[in-house]
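Have a look below at one chain only, the form predicted alone, in structure tokens format.
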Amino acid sequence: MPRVVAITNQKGGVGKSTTAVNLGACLAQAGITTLVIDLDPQANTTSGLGIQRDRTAGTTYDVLLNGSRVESVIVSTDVPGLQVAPSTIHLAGAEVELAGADASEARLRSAMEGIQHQIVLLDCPPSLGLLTVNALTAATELLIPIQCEYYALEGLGQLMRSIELVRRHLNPGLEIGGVLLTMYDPRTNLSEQVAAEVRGYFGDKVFQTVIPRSVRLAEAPSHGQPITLYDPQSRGAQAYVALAQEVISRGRQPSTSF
């Protein structure tokens, strides 16, 4: 049974997709076999390891509507060891196809049965819609980015609720696996404020690893390339290698709700 990751947050540009992408890319070059699947419309993960977002093969779109297994829908990456299951624009629509059919938010789970990879990361749209409680009620953990920046922990309480919504009906082993500290700017104020509010809230679930403010990182996803790939010596790189090791070692540990 892989560790099934779920990388969420209602908010919309808080870094999920680049951590998506590059989390992937870093767990995979450290020997991790991982599988990320793109439940975004927007498709910014799948662009981002270099599949095209209009291709017309199998997508998470045939998963969640088409009753596909995701391993039919799997593509591999320029990172041995990392394969994409892409989204694509029709999602967009899923919430309205998906609403009232027969076991709406556990389609991607029973669709995920039988993949041999050792982590899977699950990318979310920014709602907390179904295409989110699929991945919800899919996921052994959640990992949660969250921007240094003004409002970091607004509509948490809403994440929090939905979260324990979901262990309460559909997923009771559901646990936030950690929480992680993007857009990080050591020489504001603003940034240490905001890092110190989210570690007084979420104490030691917060990643020690930040990710830092970086036009490298904003660069690389043009390129359809991994910031490993794109500039593997940029501090984004350098960040991301380490935080690919902390997701390791804690799930060496007996892990505990929040």
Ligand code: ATP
Given for the second form:
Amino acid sequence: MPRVVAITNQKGGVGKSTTAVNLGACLAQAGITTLVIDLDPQANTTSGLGIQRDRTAGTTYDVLLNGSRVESVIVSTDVPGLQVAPSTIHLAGAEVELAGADASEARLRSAMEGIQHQIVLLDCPPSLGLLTVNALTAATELLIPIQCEYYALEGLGQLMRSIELVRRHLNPGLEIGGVLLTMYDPRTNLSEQVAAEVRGYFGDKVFQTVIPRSVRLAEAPSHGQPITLYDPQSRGAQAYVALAQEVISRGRQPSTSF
Ligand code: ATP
Ligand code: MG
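Now that the form predicted alone has been shown, please provide the structure of the form predicted together with the ligand.
All chains and molecules follow, beginning with the one already shown.
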């Protein structure tokens, strides 16, 4: 059974897709076979890994709506050991099409059976709709990125309630694997304040590794490359390498529920 990590926060632009792409690359480069499943119609993870988002071959839309197995839509990336199940803009309609369908929350989980990768990362859209509920139902753990900005904690109560509901009704084993501080800027007091506030709220669930605000991280997706290929010496690359090590070592510890 792979570890299935849903990267989720219904707040937009907090670094979910950046983390899916770069953590995925760093896990693969550390020798962990990794699959990233793109569940966002924006398909930022798909294009960030160099895969065309308007391709006609299988996508996560087919997985959720046409009964395709995840395995059948997987494509390889430029990083050995890293594969992606791509998304497409058509997924935007899935939320509505899934509503009222049979077992609409558990479609991803069923379609993932038989996956051989050691870790699966799920990139979620910025909402708590059925796409995210499918991710929470399929996941063994959550990775919650939080941007070091004003209102960072706003909306987290809503996320926690959704997690609780999914635990109660769909996926009792779901855990918070870790909380990740993103876009940290050491020159501002604000970043420091937000980091302290988040650590106060989530305690040792917060990863030691903090992702710095870095232009190189923002540039890499337009080249269709993870940061470790685009600029392996950059601070952003080093941070995601360190995060991958933390994720790997947390996987070895006996789990403690949040
Ligand atoms: P959405 O909710 O829309 O899916 P998201 O949570 O996936 O957004 P990203 O797309 O990863 O967030 O990041 C939002 C924007 O911020 C992107 O333009 C990305 O390139 C940029 N960005 C992400 N992380 C960093 C960082 N550490 N430093 C600088 N820019 C970053
Ligand atoms: Mg995204």
